[in-house]
Amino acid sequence: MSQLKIIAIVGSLRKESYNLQLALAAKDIVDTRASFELLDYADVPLLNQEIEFPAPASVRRVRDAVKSANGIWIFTPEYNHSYPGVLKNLIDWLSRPASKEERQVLIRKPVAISGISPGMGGTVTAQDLLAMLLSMLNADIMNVPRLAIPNAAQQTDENGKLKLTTSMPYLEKQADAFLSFLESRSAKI
């Protein structure tokens, strides 16, 4: 079997992010037994089907990125008990078929979803609420395990750098099941 491949889309666009952050600490743990690859996105215009058809050229682009990986690994913030809305804008933008004769590339596509917050109460609403968008757009989601990880700063060296601590079992508990995840669904294919 081939190395699989993640996509690794990170709902802060932030140089610096937590999440950005995070997954590159997942990058590290997932090394050798996968491809991962951060998906740039910053270039993706809001949603308008006065341009859908055809698509922008970031759009097509991320769309290839998407449908070619085994896999969807989501690090994403919490605003306002929700997702972020540049996420949000990417997902609309993957949810649409690129043309009368394909599909959406989220259809049964495998996704883990983690993230990380400054605040008390990690990533949990927001996951939850993104979990359900993915569903009604008939994703796979791996819901056990998933990681919230809240008090970011807790988890930093004095220059703001995530260090993870106490949370990076957990982190290489999910990559492990995410693997076997996508390992499994890739064997059906």
Ligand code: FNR
Given for the second form:
Amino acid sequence: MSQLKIIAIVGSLRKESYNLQLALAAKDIVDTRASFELLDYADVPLLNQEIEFPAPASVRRVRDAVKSANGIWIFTPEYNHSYPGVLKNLIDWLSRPASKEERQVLIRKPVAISGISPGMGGTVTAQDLLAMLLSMLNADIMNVPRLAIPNAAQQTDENGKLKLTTSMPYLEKQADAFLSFLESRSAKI
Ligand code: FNR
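With the form predicted on its own in hand, show me what the form predicted in complex with the named molecule looks like.
Time for the whole complex; same chain goes first.
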């Protein structure tokens, strides 16, 4: 079997993002067992049906990246008890086929969901809403385990770097589970 390919989508665009740091920790855990690429989608425009066809180059790039991956791992912040608008905009673009001949790239795509927040909720509500959205798009969501980490600042060093002092074992468990999930799906292809 060729090496599994995971595309990571971080729902925050800020450089010091806790969710970006969580994704980078997951990349280290996955290491040699799968390729793990962060999806750069900062240049994807706000969806406007007037520019849908032909799709902008940035949209074609993110669609192709998702299409070529065995699975997607989403790391989402929670904004006002939901997932951020930038993530919804990206998923809206991904939910539209490039042409009548092609199918949308999220159908039956395996997806893992994680999130971290400085607050006590740990992104649980945002994750539930994201799972609802992805389920409507017929993505293949790994609902157990998900990972929701609260109180992010309690797991950082003095420079704000995420150390995951208590949550690392849970991230490792989720990574193992997602790799098994992907292997079970790839075996069917
Ligand atoms: C937030 N934040 C937040 N946190 C939370 O736990 N529940 C929430 O509903 C919200 N709502 C919210 C709305 C908006 C508009 C912003 C900008 C922020 C705080 C948020 O969790 C915090 O800024 C995180 O650090 C964002 O994630 P990244 O960028 O660190 O990955």
